[in-house]
Structure formats: C-alpha cells, structure tokens
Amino acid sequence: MKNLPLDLSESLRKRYLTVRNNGLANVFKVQDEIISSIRAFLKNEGFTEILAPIIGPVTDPGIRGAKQVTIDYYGVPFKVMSSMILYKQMIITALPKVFALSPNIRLEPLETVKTRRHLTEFRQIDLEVAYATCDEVIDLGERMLCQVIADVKAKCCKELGERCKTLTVPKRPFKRYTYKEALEILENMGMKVNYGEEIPWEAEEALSKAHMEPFWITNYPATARSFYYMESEESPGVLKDFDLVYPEGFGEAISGGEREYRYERLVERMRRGGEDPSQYGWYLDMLKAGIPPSAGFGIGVERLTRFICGLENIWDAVPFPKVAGIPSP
C-alpha cells in the first residue's frame, strides 16, 4: 500500500464521489456501445452467447504472476475464475461457436498498478470455435475490432470528444510478427528478452508505442504459455497461438490460439510446465471422453474501452474498479 499513489488510493476509495465526473459517464456510454457492437457482430457470425462460470474446481493457471482466489465450496476448495478457457473447451462439444461476457478475478502483483492497464477484477469477451484454426480466429478478431471501432465512431462521437478525431478504423490485414521477430525488434530497440520467456510488460509497451496500428505477435514458445495451447507439428516447442497488441502504448488486446485437445499430449504439456495433473480431474476426464479441436480468444472489455476512449488509466474504464493493493468499493 505504501508504494501506491495517495491520490489514486483516495480516488478509488471514494468512488461514490469520483464516479459522478461527467467524463466517466461518457466513457461508460461508449463502453455500452462497445459491448452491444461485439454482441451484434458475433451473433451475425453465428455465435451463441452463454453464461460464464464464476467458480469451479480449477481455473486458468496461465495468468502471468497473478494469484488465484480459492474459496471453500461445501468442504471442497474451488477457484474463482481467472479465465473460463477450460470451460470453453467443454461447451463446444454441444455448441460449435460460443461467446460469453466473462468476469475474472486475478490478484495481481502491486507493481502492476504502474502499467495502468491491470485490474484485479475485469471482464472479457471469451469466445471459442470448434474445428477453427489460428488464422480463422485471427481474421475474426480483426473484423470484430474494426466493426466495433466503426460503430463507436458512428454512434458515440460526442461522448468520445477529441478522441473521435484521432481514432481510426484499422486497415486489414494487421501486421504480424512471430515471437522471435518481436524479440529481434526489441533487441534493436535496446531491450533484451531471453527466448522462451513471456514478453515483459515494459517491452510490450515499447513495441506498442512504436506502432500506429494494431499488430499480432504469433507462435510463442511453449515455455512462455500454459498447457492448453497446441504445439506446432512442424516446429515442436512453438505454439499455435497469438496476441493482438494495440498501438500507441496501450498494450495487449487479445490473447488466444488453438487448443490442445488430446489427452496424452496435454498431460505431457502439464508435466513439462510443472502443473499437477491430479488437480484437473474433470478436465482430463473430459479430454479422455473426447472433445473437438478448437481455437478462440479473449478480449478484455476494459482494455478495449481504454484504447477506444484514449484513456491514460484503465481504472477510468470501469464503473467500480478493483486495483491491486487498494480495497475500494
């Protein structure tokens, strides 16, 4: 707590006063249009909206240093969802194209406040498509983002204010870099990232600031990501996955990829990554029963709002923000 800005702590603790700011009201009107636009787009693409789980025996372990929350559920330890990714693999056995407005809880390290884009409670549009490839859901993500920005500019220019003049619909297709290429660019910028590691937040922000259009980073190494991503047959150790990064320093937008659906290979990935398979009973039983291959992604609603509105801080992109280290209402 002592390392957090006093004005931020005071502002969030007294949200019942600061939420009355007219600028925030405009942000939330834009956010309403963002969610409506995404829903309309995905419905038009043949998706079915489902209700997301909030608690369960296990949740996504790939949360970059954040801690999970555990509760006592009738004598059994249950997790509060950090991501519904494992559940998306379950539901596509019944519905081939699904999405949910999914709430997530992650106890982020205190230093994440400095990034201005981390919340401990956030929502994302989580979607999954049976039998899809990375290229297909990348194309879907590009079209969705372009449609949302076009809709918001058309319907919320007054609420956006000056941002409406600088916010443009990106040109497709977006630029793509492999993870290896991204590391080479960073090295040329004087930032060394060891191969096999997740790209640090400050390096990701530097890449983002160097671009004026969104771009993809693909094919992360298996050591940088969790067990549910599929490895490339042609390049073992390299994943069929991707991140979309906003330009202008706004950072990561989307994370996703193709899912490993084969029991033996997934258990091997778990063990290599230090996960205990015995903690994932229902999930592994599901894989034994057989599920289809799939691909999907999650896009954070608050981060998308922050980017579209051109906000400095993500806690201004949500009515009731929860920030690491600040117990606010």
The other form holds:
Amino acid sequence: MKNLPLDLSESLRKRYLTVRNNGLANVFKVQDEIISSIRAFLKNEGFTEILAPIIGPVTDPGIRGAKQVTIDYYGVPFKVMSSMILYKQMIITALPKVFALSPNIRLEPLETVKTRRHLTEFRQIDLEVAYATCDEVIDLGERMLCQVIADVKAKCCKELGERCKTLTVPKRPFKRYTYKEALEILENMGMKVNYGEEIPWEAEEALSKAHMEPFWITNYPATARSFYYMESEESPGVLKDFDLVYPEGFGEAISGGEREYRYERLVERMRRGGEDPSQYGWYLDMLKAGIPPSAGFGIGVERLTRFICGLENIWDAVPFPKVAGIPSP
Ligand code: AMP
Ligand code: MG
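Complement to the form predicted on its own: the form predicted together with adenosine monophosphate (AMP):
First the chain shown before, then all remaining chains and molecules of the complex.
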C-alpha cells in the first residue's frame, strides 16, 4: 500500500481528490473488517455495545498536552469528548460489560504531526468491565488483538498486499514490562526518562522499534497519569494500569487499568494531581452515590488500522483525517 505522495497539508486539504487513491480504498476495506471482527469478538465475550457520548459537562483531562474543545450548551460550557472514560464508569452500574466505538476530539500540539500517529479526531473501541482486574482485561486485550489479526489475514489478504506476509498473529502471553523496567531498557538504549514522567513519544517509538511483537508496560507512576486509575495498596504512588505498545515502531496501541471508584480517595487524587474537584459536578456526585470497581481500556481504531496495514502515517488510516494545524475537510 502506498502513502500519499503529495505535500501533507495540500493532500489533506484536497481529500476529495486523494481519497480516490486505490491504496486508501484497500485500507478502508481492512478497517471495515477490523471493526466487524472486534464487534463479533466482544459480543461473543458477553459485551453490550452502547452509543458513545459526544458532548458533556466534563471529559477526560488526561490527554498529554492536547487541548479540550469547549462549546456553549445553552449558556453552560460543555466539552467535546476527549474520551468517554468517566461515562464508562457510569454505565457499568447498569451493564457490567460494555463497549462503544467512541469518537474523540483532542487539539493535539502541532509537533504531533511528526509522530505520524496523532490525529485530532479519532475513535477508540472503549470498553469497561465491572469488578474486573488489570490481569483480566490484559488477557482480553491480547485475545482481541490476536483474533482481529487472524480475521483480517483470513479475509483481507488481497487488500493488505505485501503486509499480509509480514503481519503475524502474535504469540501469547505478550511480554510485560513495568514502567520502571521500561525506563531501564530506555536508559540502556541511551534515552534517559526521569521516573514519574510520561514516556515521551520518541522514546515510546524507539522502544516499539526494538520489538517484533506487541508488549505491555504496566504500573505507571500516579504523577504521569490521571486521577481515575486505581493506586496500588502495596506501592503507593504506583498505578494499577497498563499500555499496550505495538512492535516495529508503531507505538502505543492501548491505555487502560483498574479505576478508582471511592469518592474520598478520588477527591484526594484530584487534589494531588492539581485538578479542581468543583469542576467535576456529576462525576463526583455519582461517586458519592456509589459505583462498582471496574477495569477497562481503549484501543485507537486508526492506530490499529495503521499497524495492521503497515502504514507510515496515521492519516492514511481514516477517510477524513484531521491532523494538528491543518484545516482539512
Ligand atoms: P489515551 O486515553 O490517550 O491513552 O488514548 C487511548 C488510545 O486512543 C491510545 O492508546 C491510542 O490508541 C488512541 N489515541 C490517543 N490519542 C490519539 C490521537 N491523537 N490520534 C490517534 N489515536 C489516539
Ligand atoms: Mg495512552
């Protein structure tokens, strides 16, 4: 499959011409199979698909330097969903295993164009399971990714072209590193990341390039992530969370973890992270009313498509791409 040959801004603004490229049509056929495969897999696991929220009074604050979009909702400021995490914690009170194909808007910094894996409008398959642990949803994520790759290879080899030969169903269980171990590997590669920080995009890509199979990074420090992840009882300051990283330089696939569901602890975490609890109206009222513990994750659909199709750029993995700074259709 070919990437777009034209200048990026020009080619995205003229999407009505470049979308006709035969390579892109093949990508969208593969994407259709990816989505069908995930839906079938999750239905078979007992999940209910729900409709995702698009706007609301609050959204996910943990979006690494991206800006949220605010709209005027009858005189009340509303956010456009950066992710539906807070809503997933609401719906599992009614349905214990849920997922949605959830659209997200994040005004990513301009420099993210260089990562080739950031869009400003993207979608996640976002799922949540009441009373689940990290290990259980990690196992689910591995089985889901293996199933999707197997289905796409079986049904879309023609559309995948050369990539059909190099794309293999990964061996389970996937390798797991703690965040601390990932930092040690990076240090040995000559990339120093200070404990407590998010792993920078270039370091994430370098780590990904050093692997030929997907792998997990678990137990990030609380200072690197948002308030809604559960903190470990044994190691305060360390979270019960994880990322899945694709191999071959494709970078982050999934973020997820166990959720903090206890009102007092959550308010304390918000304060520690510099968040103002008074901005989280219904969310904190809900926690006061009581919700079950849960675990879940989100997997970016365009990034999954980029990885499966072996695309250099994420903007070739979506019909109507929105990239930081480029006002395209
Ligand atoms: P996050 O909540 O930031 O961990 O996002 C969840 C998942 O959505 C990530 O693991 C990615 O697969 C995907 N994702 C996050 N940000 C972007 C973006 N700017 N463009 C495309 N996909 C993204
Ligand atoms: Mg993430």
